[in-house]
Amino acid sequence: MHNFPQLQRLFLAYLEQNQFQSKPHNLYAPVNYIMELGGKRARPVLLLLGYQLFDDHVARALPAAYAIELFHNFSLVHDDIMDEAPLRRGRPAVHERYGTNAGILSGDVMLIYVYQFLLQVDRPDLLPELLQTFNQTAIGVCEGQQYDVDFEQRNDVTIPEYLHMIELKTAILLAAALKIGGMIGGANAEQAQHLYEFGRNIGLAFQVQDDLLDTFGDPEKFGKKVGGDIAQNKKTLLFLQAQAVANEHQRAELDQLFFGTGVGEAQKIARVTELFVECGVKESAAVLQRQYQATAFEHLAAVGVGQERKAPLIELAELLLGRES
């Protein structure tokens, strides 16, 4: 049995062995650049952990794990272009370093190579179902990104709409990684679906926690400026919950701070944070996060394998949900 750091190293070695050496250089250099920028590699490792629940020969799942990481990074390349984001993981974003056209085209080829690596999975009997699972997930991620863009122009976003958006944009790729790994490892349909629901609920809990950390996290541990979502007028869960429960005066002030002008950034962050505290949204968001977490572990408990096989997956989930950064 492998733990998270061991599977991380196994995946990184596979990534190193599968760098893109083809020509033209200007197409593939941006691909290698984004793939080497780092990150926890949580999605490919989740796929390997899903596989490991049912089979010990985890290297067999590496092509699928690589496919999932390729897709994730493809989405980052295109998201950064759409958001005009200058940095990715503290380094220049692909479009900043290589140009927008290179970012678009290199992202496109990454998406195509996802299918090349899925075809390398040594389970031809599973290929139609694997492709269907991946395709549904990829479509959902694109839909989630579009909802996120649309919400920037709307002042009437509801909490259910927001939760659906983060489910599509973030949670379902974690869910699909676990399900695909389990399927390749030998999970039956019921077990694979429980793994999917485990990953989906962990992803939702993770994103709710991210909203909380952005406003209430310790700046020294969070690793970036606390209050960034407030400064950018993002309609996070905290903002939507505050809107829902605020009294008339609080709602008017909140709307003025978010949609009005003339307030300095530091003053805005401080006052919005105070309003969030007054409205009790820190507590209500934390309750929702715990509900998602509890539901996730109920689904994992229903996967019929020994507890010792689940231990590395539980350890990773608790690491993700117990983070302060």
Second form
Number of protein chains: 2
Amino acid sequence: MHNFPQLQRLFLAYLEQNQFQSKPHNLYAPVNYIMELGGKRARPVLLLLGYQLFDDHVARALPAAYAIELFHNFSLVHDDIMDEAPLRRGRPAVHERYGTNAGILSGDVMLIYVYQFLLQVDRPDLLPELLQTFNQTAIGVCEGQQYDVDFEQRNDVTIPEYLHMIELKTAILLAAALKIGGMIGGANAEQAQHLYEFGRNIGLAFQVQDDLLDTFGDPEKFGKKVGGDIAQNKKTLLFLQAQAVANEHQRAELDQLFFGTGVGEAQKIARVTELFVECGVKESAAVLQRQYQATAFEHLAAVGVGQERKAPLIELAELLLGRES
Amino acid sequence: MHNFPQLQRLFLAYLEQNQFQSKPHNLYAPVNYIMELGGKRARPVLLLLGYQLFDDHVARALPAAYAIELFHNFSLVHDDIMDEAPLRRGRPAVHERYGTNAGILSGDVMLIYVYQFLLQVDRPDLLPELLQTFNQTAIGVCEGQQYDVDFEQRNDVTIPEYLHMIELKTAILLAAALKIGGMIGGANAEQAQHLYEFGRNIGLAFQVQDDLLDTFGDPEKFGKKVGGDIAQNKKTLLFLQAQAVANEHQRAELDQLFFGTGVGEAQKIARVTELFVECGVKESAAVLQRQYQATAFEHLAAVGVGQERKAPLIELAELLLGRES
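Right, the form predicted on its own is done, so what does the form predicted together with a further copy of the same chain look like?
Next comes the full complex, this chain leading.
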């Protein structure tokens, strides 16, 4: 059995062995660039951890782990173009470094290679089910990105709609990683589904926590600028919850701060944060976060393998969810 | 057995049944728009014709035919963004009508649905081989597009490099359509490979003919503006052949006309066309076109099914290659 850092190293070695060496150079250089930018590699490691619940030969799951990481990075490359994001992990985004066209085309070829790596999984009996699971997830991720884009133009987004969006955009890829890992390792259909639900709920908890930390995080520990979501008028869970419970005066002030003009950024962040506190959203979001987390661990318990097999997975989940706890 | 128009109708009925009705609307509306823009539907019909060489129940090959058409349209959507092409089949390109971001994201979801439709092919035994064939082709199409982009910046493109680019960008998708259709219909490996080579050579012949018609076509019959490639300084086969055989004076004039300034478009087209004639490229390109065509039909002959089974396929190939003959 391997722990999180060991699986990370195993994955990174596989990543290095599978660098894209083919021609044309201008197509594959951006792929190598984004794949080597780093990150926690949470998705592929979750997949390996899902496998490891059932079997020790984790190397067997490496092609699928690689496919998941490739898909995640493909979506980052295309999302960064759509969001006009200049930076990714502190370095120039692909489209900034290589141009938008290179970002589009290199992203496309990454998505095709996802399927090449899924094909390399040495379980041909599982291929149809594995592709079904992956395709549904990949389609969902695109739909989530579209909802995110749509929500920017809408002023009537509901909390369930928002939760559905983050579920699609973030949570289901973690869910699919765990489920696919489990399937390859030998999980039965019920176990695979519990793993999916574990991952989905961990993902939702993680995303709610991300919204919370963006406003209430410790600036020393939070990687990004605290208050960034407010500065960008993002309709996060906190904003939607505040809108839902605010009285008339609070709602008018919130709308004015978000959609009006004339308030400096620092003052805006400070006052919106106060309004969030007044509306009790810090607590209500934290409650939701804990509920997702509890549901997640109920599903993990229901997978029904020994506790010692689950230990590294629990460790990673707590790492993802405990950045400030 | 069905002929080309019958298979076209069969495919169009399937297309209509499989409109994208899911939400979010802004993700799927562009998909329906591009899929309904029309065209000859040559690729899916070639796939059905490949199937029909071996079996009469062509409906069985419809999901794969749809997948190929979806992939082709995905590549059009993304290529039109990269090429900044405002029009597609005389209508606004997807990114012109729905915006660049919609073009990127809707293209992405199309590519994922390609695999959903390939999964629907009711030959699970064939799935790994079918996906291998498709993936290699799709990767090649991306590589071809990258070479096309790269060649715009280069002044030392060779004729073999150019032919390899059009092979990847155009010919191999026709090849894969025929091969996949044949495989689903029951072709053995050797027959499938001959079908692939038939399609690849037909595609190359078609593309060489397209270069020829762009300069020497009958304006009445040619869909696009005659001389368009010259006006846009495209390094087509004709240009590369002319460069290769031109004497010093001709080469200097050709370079001046292509890369210099000060000549009006009509005059430029007229003079470059004359230089092409002087260099004999009309004949040398036509020879190459006929060679590809002859090779194609040798491979079709080697497939070894009855002549009457092949009749509709030969009819379509002649339609594709005989627009002016």
